[in-house]
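Take a look at this single chain, the form predicted on its own, given in structure tokens.
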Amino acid sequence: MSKKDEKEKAIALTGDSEASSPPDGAKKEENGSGGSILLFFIVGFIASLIVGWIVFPKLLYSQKKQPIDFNHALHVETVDEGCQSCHFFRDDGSFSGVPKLTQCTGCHEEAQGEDPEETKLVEEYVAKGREVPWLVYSRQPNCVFFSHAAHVKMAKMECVTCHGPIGESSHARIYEENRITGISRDIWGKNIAGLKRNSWDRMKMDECAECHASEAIKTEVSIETPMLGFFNNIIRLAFPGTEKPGRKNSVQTQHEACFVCHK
């Protein structure tokens, strides 16, 4: 057997040929298109952030001022009850939330000074008996009820638990409200991720299960955030008769008292 056809034996029996590879220039052609598809995934994936966690919050929500530039610290040290000089609760239980002209009208009658914003309350709301209308930082969804007696009353918690330090401030901050739901950008919180520093950052359902579990509060059936209730009715439903022993004698008890905090 000549030279010639041994080489092309050992070829056909181990396909290693220069003929089999590719050349060099298709190597370096794939390469090429492999880093171009990878950098283009990299930028798109730069850019959804951008515009998922920048962009889309500034668009989602706009801001609004409100009517006065109402100076909380110097309400608190001039009245004699502190912030319960204006937010209190009447005779039958129920919480005077925020507070109407006729409370005003006892000490700002006429301006007090040259303030401005003092002359735009006399003269566009206490003279004409009109409302101001305040733009309110928590006020929930109208399907969510929040009992401040069972909170402030019965549970003894501060009010700067879920408001902040507001009757520290000297201006009021913008308010920023969504242009989809119409609820203030408070009750789901600055950061779009649901992160938080303090517990008055937001107010969602997730902060109530939180405060309930980390307190150990008893009540008659427990506080679930939305996923874990989520979660907890698939079990009940592909396992019935594993709900957890307790009174079910109503309707809220039977829906986890969904009833008590929603309408």
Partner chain sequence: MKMDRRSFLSFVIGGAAGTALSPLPWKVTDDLAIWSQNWSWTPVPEDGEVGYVNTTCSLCPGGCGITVRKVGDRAVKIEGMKGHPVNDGGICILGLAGLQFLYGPSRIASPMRRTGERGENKWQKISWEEAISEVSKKLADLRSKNQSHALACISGYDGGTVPRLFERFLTVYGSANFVRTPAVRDSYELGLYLMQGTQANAGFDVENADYILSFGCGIIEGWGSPVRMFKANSHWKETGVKVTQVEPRLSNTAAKSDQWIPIKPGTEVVLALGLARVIVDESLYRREFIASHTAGFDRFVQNVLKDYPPEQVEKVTGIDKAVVVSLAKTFAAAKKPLAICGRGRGAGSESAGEIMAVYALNALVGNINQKGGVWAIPDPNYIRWPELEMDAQAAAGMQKPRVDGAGSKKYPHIRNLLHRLPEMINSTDASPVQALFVLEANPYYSVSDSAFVRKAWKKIPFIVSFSSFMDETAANADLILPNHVYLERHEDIPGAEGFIKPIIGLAKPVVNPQFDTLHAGDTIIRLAKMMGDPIAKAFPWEDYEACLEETFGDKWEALGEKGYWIDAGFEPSPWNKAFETASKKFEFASDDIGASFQNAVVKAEGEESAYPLLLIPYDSPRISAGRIGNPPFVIKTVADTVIKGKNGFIEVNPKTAIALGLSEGKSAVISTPRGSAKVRIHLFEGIMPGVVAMPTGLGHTAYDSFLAGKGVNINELIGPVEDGSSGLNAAWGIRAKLGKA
Given for the second form:
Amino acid sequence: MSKKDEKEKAIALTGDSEASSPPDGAKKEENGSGGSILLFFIVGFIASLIVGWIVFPKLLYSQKKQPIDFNHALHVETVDEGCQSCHFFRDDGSFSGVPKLTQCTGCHEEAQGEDPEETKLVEEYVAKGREVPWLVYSRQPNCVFFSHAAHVKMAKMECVTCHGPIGESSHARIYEENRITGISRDIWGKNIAGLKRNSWDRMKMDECAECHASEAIKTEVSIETPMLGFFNNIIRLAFPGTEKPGRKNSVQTQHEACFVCHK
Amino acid sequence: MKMDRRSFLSFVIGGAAGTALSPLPWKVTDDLAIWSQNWSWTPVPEDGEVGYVNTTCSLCPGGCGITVRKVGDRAVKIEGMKGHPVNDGGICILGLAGLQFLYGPSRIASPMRRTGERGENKWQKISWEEAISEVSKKLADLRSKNQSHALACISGYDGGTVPRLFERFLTVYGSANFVRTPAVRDSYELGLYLMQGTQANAGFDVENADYILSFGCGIIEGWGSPVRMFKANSHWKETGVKVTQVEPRLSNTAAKSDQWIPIKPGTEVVLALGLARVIVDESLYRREFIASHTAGFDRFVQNVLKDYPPEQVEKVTGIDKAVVVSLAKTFAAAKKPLAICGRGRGAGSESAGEIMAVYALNALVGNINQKGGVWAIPDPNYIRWPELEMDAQAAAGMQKPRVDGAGSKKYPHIRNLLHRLPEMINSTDASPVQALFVLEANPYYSVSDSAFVRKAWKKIPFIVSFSSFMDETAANADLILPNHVYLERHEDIPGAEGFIKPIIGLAKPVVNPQFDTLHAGDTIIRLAKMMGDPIAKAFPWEDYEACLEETFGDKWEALGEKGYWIDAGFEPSPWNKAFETASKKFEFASDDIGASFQNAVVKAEGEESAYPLLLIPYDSPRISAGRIGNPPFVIKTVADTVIKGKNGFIEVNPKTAIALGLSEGKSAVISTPRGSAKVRIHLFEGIMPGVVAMPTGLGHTAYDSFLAGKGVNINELIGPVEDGSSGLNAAWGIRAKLGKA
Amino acid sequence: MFPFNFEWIWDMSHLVFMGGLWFALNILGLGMTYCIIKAAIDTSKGKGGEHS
Amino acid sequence: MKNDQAKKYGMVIDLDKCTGCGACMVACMAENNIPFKEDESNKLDSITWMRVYQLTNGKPYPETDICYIPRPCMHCEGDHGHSPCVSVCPATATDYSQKTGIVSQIYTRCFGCRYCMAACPYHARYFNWWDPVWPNGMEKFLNPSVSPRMRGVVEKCSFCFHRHQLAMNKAFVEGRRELEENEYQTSCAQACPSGAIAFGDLNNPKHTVNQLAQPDNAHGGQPKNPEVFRLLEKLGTNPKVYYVSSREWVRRAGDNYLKNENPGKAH
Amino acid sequence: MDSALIPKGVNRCPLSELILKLGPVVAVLLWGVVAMFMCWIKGLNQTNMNDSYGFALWIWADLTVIALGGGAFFTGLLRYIIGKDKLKNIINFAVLIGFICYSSALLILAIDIGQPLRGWFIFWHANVHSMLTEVAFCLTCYFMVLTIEYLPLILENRQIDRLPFFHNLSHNMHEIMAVFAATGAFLSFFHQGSLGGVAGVLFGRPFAFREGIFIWPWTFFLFTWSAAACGPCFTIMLLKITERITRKKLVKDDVVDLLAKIAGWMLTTYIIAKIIDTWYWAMVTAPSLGFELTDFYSNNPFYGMWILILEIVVCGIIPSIILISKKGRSNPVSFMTAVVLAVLGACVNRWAMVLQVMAAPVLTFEGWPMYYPSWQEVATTLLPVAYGIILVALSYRYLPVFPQEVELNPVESEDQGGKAKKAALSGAEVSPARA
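Show the same protein again, this time as the form predicted in complex with its partner chain rather than the form predicted on its own.
Time for the whole complex; same chain goes first.
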């Protein structure tokens, strides 16, 4: 450390020691500065709230337009079987998801109307045999295995429960992509706080767990509320061996085992 | 207001509090967690509709049916075709890795012309038009100099429309030099021809035999149709069929057999004849067959078997005479005993004597064209193209003897003698081969005595490879006209090695060609058309697919649907109709046969004094040794006692190793009269003392970085040894010495 | 770690283990908070330092 | 699902039939997007969920004998109520499902501490020392049902669980909840040209594996068939992969025995 | 130059000399940092670990430094809970060593995992049944304790102490230090044990597996016990080395003697327990799994039977006998020998419980895999050593680590460096006699 540093330090130290034990005359000044300190606190507080709640979400997501402004409402009107007309199950039990170009070509070999979006489809994709690079709002990371069959066919869930009333939309929403993860905003949900009003507002693992943690226990064992489960576990610990095999699915979590939703 | 230190601190604390109450830190943490779980450089395979395509695998002559699973337009997995008569759902290790050939790094992406020296791997991409016209000009030039017979074609196969188109091209061009790479079927064809008088392939009813005596066949290493043999092996285990394996090394087959009889290498024929002698001596043969349907039996017994009493057999083979006798008795006592031969995979020919000794054994027990025996399977003769119109040049060229000498007076019954080609080229100043086509073969690597092959290669002025992969031959060619790989093309695959029913498999394009390649059938048709009449006239089809459709005619649609055609009701000819020899009987001792037995034992090359050990090659089911190199998945399964890093290992019995002062893992040099190589020692109790063994299929210099440079190409060390009577290459090993490195 | 984590179960092992953890963390946290607050108060009372 | 319907998927491998050809290894690699490097000859860092070991009887020529033994993940249940690896994972990245008896591994959860590898006596777990690289468009053959793993995580045989998921999908669409034996088969069992690998529900008496192994669930799944054994049975890992061999030395090689000890079961 | 920062009443070498002497240590540190970043950026393929040696040099180093850092918790326990007040003269040093050991351990763990950015999953997605979870939790918490224990020492730096707030903070922390120490002792007991449990619960690995009580295998208790025994020895060893380097007597001999005596008794009881454990394991546990003791030791030089003898006899029985006898403790040579052996014993024990566990084959058809660390592993393992030396040097220089130093090394004149040095020199020579 150079001598200059030392000097500076000494000055700083003196300044500090003075501040920490101010002479009587300074007390008044301190009150005034106390007010300004509070003000600074509030300014910092509010500024960061604004950044966190308003600026940050805007920065976090990049906005992308769908290649074609798809009109779900119009299509639902014309087709016979609702969502299933285009989003159907294949014979092997897999779910077709977003339609391939061939399905579009079925009707749109040539433009049926005047809509510029349809013209775009026909000219840029159908004519050239190029797949439409749809942006999938509900696309999950690659580690996720999701069985539409289990939810739609077995659990008889409605499409709306997870996907919302997308079938009623007449325009394709802007697709927002998280700049960090590259995942659609629909997974986290519109609400930046992660709160949800509708069942389809979020598609994170928490949403899966919400059902799988409770429903699985209900259907496969008995109704076991968290408290009851707690006491049952104590009993099991106290009297080992009374456990029924197959009582739970996962050894680790006692909910559903990881492979149910992961690959 | 002054922003002093305290105010600033206050501001920061306020900011921190506000931030904590905003979603920012929590959301960023969550996003970072997701980010750290999905690295952008880890590929995400595209999903899509799953579909299946049934086709035929042509990686080996096994003729298995395969089902390729596709997701969208990608092929993602190859599986065995359920219900296929040859492999019924099973599949071998190589077949499973087939997609690595399709999408692999050693694919050749477009036609290429060599720019640097041969083997330098400097290439220029050219158009198909340019490539074909270049070949056309060269060939026209050659033909104009009355040198049409100097065109040769080495092909990895000769059944089916594609090689037949090439052969047809050569014929109408004026060259008889269509040479197929060697296989044990050459020997079997010869045996069938001499003893039964038939032009046929040998089929083995292994599923119904009740005792198997194998003279070194790698039943588990890929002999015949590999999956079928695996299934047969399991069937034997289930039904208690005993297997005796005779070979000097504890191969996988020997390990799976019920009895392993180690034998001095190269003396299998002596054991076979010794067994025959015991069977005759003890009258254990099937009289009804011998009496009514064979000729020359007495002469065989007197002229041949007299030399093989058990004592003599013990001396030559190293097998205890009691074992010889009991083996003969066991064999003869079985109801449907089957003797087979063809070392390892059967990728090379055997001496005529050995084949016929084994045939004789089967004949002694009457197991010819019987359930559980050896059958003569006629070629499914389905290719009937219009007669060729040959001009004078073509006719003259076809009159010229073949460069390999096959079919000549010296080797009258042999169709292909590839091993003679290097010698023929090297023995004259001007190479008798002025232009060479190579189709689905890799002779630069696979013909034995590599140094000699390289020398011959240099003398061939113009070499065209049709390979899909940058194999050694392609790397040392002048022009590459890359073929589609088997999963991109239509092709008929007649026959399945050793199978007992006539069958034709159809290969179908599973995916669109991945590169700018062209079906070799189309290439040859386009070449013919470019060369003009009379050659063009012989190829009246618009393209290969039209040719294939026309060839199959009304069978085409059914073939396409099922993926194969089979003569399910085929039965072998009964004894009274089976034999087309002069005597119409099974021939034991014609002159040709007698000569074969006289040269039965093929000695290994080299002097014992200089080379005290015997080096034998062995086949491993995990190393592809055919025209195709091991793909990355398969090379991954190779044990670290076979390859370690780039080093290849040689198997040595601990006794031999101790005598030489060598221990496990040590570096050593193996030398033979043909060459030497650096190897590492692997001590193996399962190999006969005095014998050392190396795997085939390693030591590639071309292909990709997953394969190249690993281990030693055994062809560098072993040369051909001609069977005196047939001309076939009957080398089974070579004398060698092993020293510290 | 928290009851809202998917892995959480209301059982003895979680209670004991996580209880121990949170107990320890709380002692440390509260202890340090106490020390800091007390130090701040002491300082404002004029204790400590070279001047005391 | 009722309790008694819990499944216990397992394997019975016939070592008399197994030829050591290695098809199961490649079938697994091709199905499960296993990466490969230029040099895979160091077997200690080479990922092969299914690995075929070579055993020798240790006798000199010509009494030598060889046996091949394919080793997938054993999907241990553990006599202690937990498999060796599952209970040690600190981040709950591996789990045992009572519904199927399958030990899962969640790659995105794993952070690569390798404790599970230390716990597994079968070396069935593999660490991704390198980032997986598929050269020159080879990523085209990747199977979308199995997520490729990144560097720094542990992976292992899953009994091709994705095939179970896909088969269940099909069953669901057809209104079933139960699978037939042939609807869910692992890639190795399907490919084995020798038919040496049988796969199915050990709890289901109709399934081949149950008939071959005759597991005694009252005694930790010990096989009642005297020719059947499991690897390292004494450790109490309770593996769900059974082996059949008619050869005594092979059965003995399956576990550790004191010098004068005879295998517990009367073989 | 930096005299304002140096505690009052002690003598320190010129800053330039310190920089010069620490130069090579910093070089080693930087080498380690380079290796560390290589491991983070390129991945663990930079090491020579493999699928057989999932745990290798690093985990051994980790377990060892934690065991040796155990001196902090045990001295703290004795000082604050048991009330051995005399130990206040060495507690600072013990805490400092503990702090270094634990921060190193955490750093090594951060390098050792395959996906360092996901390391926090061990907390967030904790599996409470895993010994490693317990290790991670207690390790982190205990590291916090050590930081809290180390903090007042930093605050006592002459310049920082001048600030009233920090002075008060340090004072208050001292006031309730017993609470922290108690928490630390509790945490330490569990994580030292859990580290033993890490190996002991591996029922697939007969070399490591031990029976035990409830969820804890015997190794759980043995590890805690051995850390309590060998940790103080390590503190003493480093103290002696520090004294040798500084050429000063820093702690009075009665303090050291007390700590050594307690450590000696801990070591004696530990080694008895360890012998019983080994005996039971060799005679009952292992044979029931089909293993004889000789199966666990190969004839290759790395994993020979010598390890067992070295650990139990040479590094266990011998030092414990020396340390519990007054005579053994009073002879400087035998005393140092015992201390060093005890430290070595802990190292050997952790070596066996990490590396040999990995190497001893369990499948009958496998051999002993071999392993030698890559330079990246060695460098990152030396990194904490270098970092420790630097931190000790700086702490010694600027903080009142040794309360007895002033008393033992009276400084005549602050301004006359040469004289002071001389005094210090003579002090080092004189002090043993004085004690």
